[in-house]
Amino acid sequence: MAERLDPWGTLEVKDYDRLRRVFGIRPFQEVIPKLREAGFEPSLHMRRGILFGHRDFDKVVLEGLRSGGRVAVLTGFMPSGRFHFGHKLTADQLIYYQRTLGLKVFVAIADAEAFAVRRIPRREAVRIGVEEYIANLIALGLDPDETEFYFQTNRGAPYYRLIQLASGRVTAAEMEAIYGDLAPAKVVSALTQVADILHPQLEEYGGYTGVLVPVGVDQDPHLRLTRDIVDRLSGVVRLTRPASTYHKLIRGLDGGKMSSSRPDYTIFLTDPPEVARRKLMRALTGGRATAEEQRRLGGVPEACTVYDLYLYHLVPDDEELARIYRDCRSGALLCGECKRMAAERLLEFLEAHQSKLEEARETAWSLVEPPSF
C-alpha cells in the first residue's frame, strides 16, 4: 500500500487497520459505546465494521449535540457517471445521520471538479447531478426538507471567499506532500473542497457549530488539508476542525474498484433489473473450483463480491447475515444458490427503488438552483 492516498485515483486496500494507523485515523469501534450512551443505536455499517475509522466524531458530533450545538453533515458527489451501490453506501449514512441524530444535511454536487478534473461537459454535469445523484438520494429516503443541495459553481460569495483565504494558508510543497504532483485543476479542486467542508459554519449558511464529513478513506487527504487550514485561519475567521468518518470501499463484481467507469462490474441503481441480475450471476465469488471441494473445504466469504452486497446492502438483519456467512464457510451454501438468493433480493430492491425514482426525478430539479453556465 502506498503511503499517500490519491482521491482522484483508484485505491484497493488490503489492510484497513494498517492504513488507519499510518494516517492517524482513530478506530470507529471506540465511538460505538459513546453513541449508545448518548441514546443512539449505531447504524448497520457501524455495527459491521464497514465504518472503520473517524477523526473527532465524539468531540464534534456527540459532545456538540450534548451541549446543544447545531451539527451538520456534508458530503459531495462528482457528477461524472451513474449512481451505483458505492454511492448508496454514502447515501445510507446521510439518511442515518438525518433520521437518527437529527443532523442537517448538505450535499455538494461537485460540478467544478467534474469539469476541471474529469473534463465532463458543463450541461452534462448538471443533468447528471440532478437526475442521477439528487434524484437517487431522494428516492432512497433522504428528506429534501432537511437537506440543502447545491452546485459548487453556484455557491455565494462567502463560500468563494473561503477558497481564497485557504489558498493563502498552504504552500505548494505542503500540497505535494499530501497529494503528490498536482495540476492547477486539482489544486483548485482541493481548495474548493475545503470551502465545501467548512462553509456550513459560516452565518450565511446556517452558522453550524460543527461539521461531520462521511467519506471513503481515499478522500482523507481533503480532510487533513482542511483541518490544517482551520488552524491557520485562526484569528481570520472563526471555524472548528471538521469531524470525519471513513468507510471501507465496496468492491466491484470482479474484485476491483466499483466505479461508474467500469460498468460491467458495477451495479447501478438505474440498471434494468435483468441487466443487474446478469452482472451479479457473473460476479467473482470466494467459492472453490468444484462443488465437491466447496462442500468439503467451505467457501471464503471475505473474498466474495456477492457477500459484499449482502454485508453492505442486501441483508439488514445481523443474525441472517451471520447464518449466510456460516453456511458459506461450512460448505452448506454453494455459490450458485447464493447468487440466486442475492439476485432475488437485488431485483426486489431495484424494482421498488426505481418506482420511487421516477417521481423523485420529477421533483429533483426544484430542489436545487442549477448554474447558468
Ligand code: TRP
Given for the second form:
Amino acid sequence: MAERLDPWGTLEVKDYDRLRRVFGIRPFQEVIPKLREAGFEPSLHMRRGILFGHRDFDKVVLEGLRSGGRVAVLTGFMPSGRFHFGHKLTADQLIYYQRTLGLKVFVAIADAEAFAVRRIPRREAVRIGVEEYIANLIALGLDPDETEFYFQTNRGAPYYRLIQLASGRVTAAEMEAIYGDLAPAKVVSALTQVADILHPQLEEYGGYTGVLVPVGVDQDPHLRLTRDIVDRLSGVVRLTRPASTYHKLIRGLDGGKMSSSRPDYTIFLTDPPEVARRKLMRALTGGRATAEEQRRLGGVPEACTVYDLYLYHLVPDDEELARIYRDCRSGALLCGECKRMAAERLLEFLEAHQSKLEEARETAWSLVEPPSF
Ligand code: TRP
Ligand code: SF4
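Okay, that is the form predicted alone; can I get the form predicted in complex with this ligand now?
Next comes the full complex, and the chain you just saw is listed first.
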C-alpha cells in the first residue's frame, strides 16, 4: 500500500529527507541561492533547515515576483486550543514573507474543520480563533493592514463555489488513497482547505496570480489534492497550482508531539511565566545520567528539546547558537545551567509578548467578521 500522511493524526517524523523523497517534495536549500539572487535574505528557519522542503517555490514565488505578478501567502489555523510555539513557527514565516518579500497575507481560521473533525463547539471556535490565533499573530508582529483574516464558515459565495466544483473533480478512490478515510467531515474539510488555498486567485478576493502556502509537512496531502484539482478545473476556472513550503514539526518538551492537548509538554504563548519555567525545567534533554558523565562525553543537542527551543525560537544569532551547540557537545555546558539560560530567554520573550497581547485581543475582534452561528 502507498504510504500516507494523516493531516488529522499525530505525525512524528524521524527522517525528513526520506519523507521528502517519498512524496516528491523538493529540498528547500535549492532555492536559497535563488532567493538571494532575487535580493532577499533567507529567514532564520530557512537558514537552519527547519524549512526543509517546497513545491514550486521558485516558479510561483520567485518567478511571480520577478515578472511583476501579485503573490499572496495563505495559511490556516484550526481553532481547537491555545496558541503555542508550534504555531509561532508558522507565524514567524508569515511575518517574514510580509516584511521581507512584501506579500499580502491571508489567514484562514479553520472553524469548519474544528467543528467537523475536532467537535469544537461553535462559540468556542470563534473565541479561540479571535483571541488566541488572530491576537497572538498581531502581537507577534503581523501587520493587520496587510493581512486578511477570515472564518471558513463565513467567506462568501465564490469561495463556496470552489468547494462545490472541486467535489465534482475527485473520486472516492482518490480521496481514500490520499486520506485513508471517507468520513464526510474529512472530505468536506479537505475540499474546504482546497478552497482556502485557491480562492485568493479569484477576482473577488484580489485576483492574485500566485499563492504560497507554508505548512507543517502533515498538511501535504491537502496540497497534493489541490494541485490535482487545479488541473482538472482548467476550462472551468483559471487557476494555477499553489507553491508550498514544509517545516519540521517542533517537538513537545517530552520529545513527543507538541500539541494543545498535551499542555504539560507544550509551551503556550499565554503561559504565565512561572508555569512556562516549570515546564521547561522538566524538559527532556540530550544530557547524560550524571554531571561527571556529561563532562566526559558531552550532551546530544540533536536529542534535546531545550536545544530545539533555541534553534527554532530563542537564539536568533547563528554564532551564538553554534557556541551553545559546541559547548553542549564538548561537555563544557551542563543541562541545569543550560536550562536556566533557556528559561531566562523564554521568560523575557513571554513577558514582552504578553504585554502586547491585551491590546491585540481588542484589535483582533475588529479585524474579522465572526460567523452568525
Ligand atoms: N488543516 C490545517 C490544520 O489543521 C488548517 C488549515 C485550514 C490550513 N485551511 C488551511 C492550512 C489552508 C494551510 C492552508 O492546521
Ligand atoms: Fe540540551 Fe543544553 Fe543539556 Fe545540551 S546542555 S543537552 S543543549 S539542555
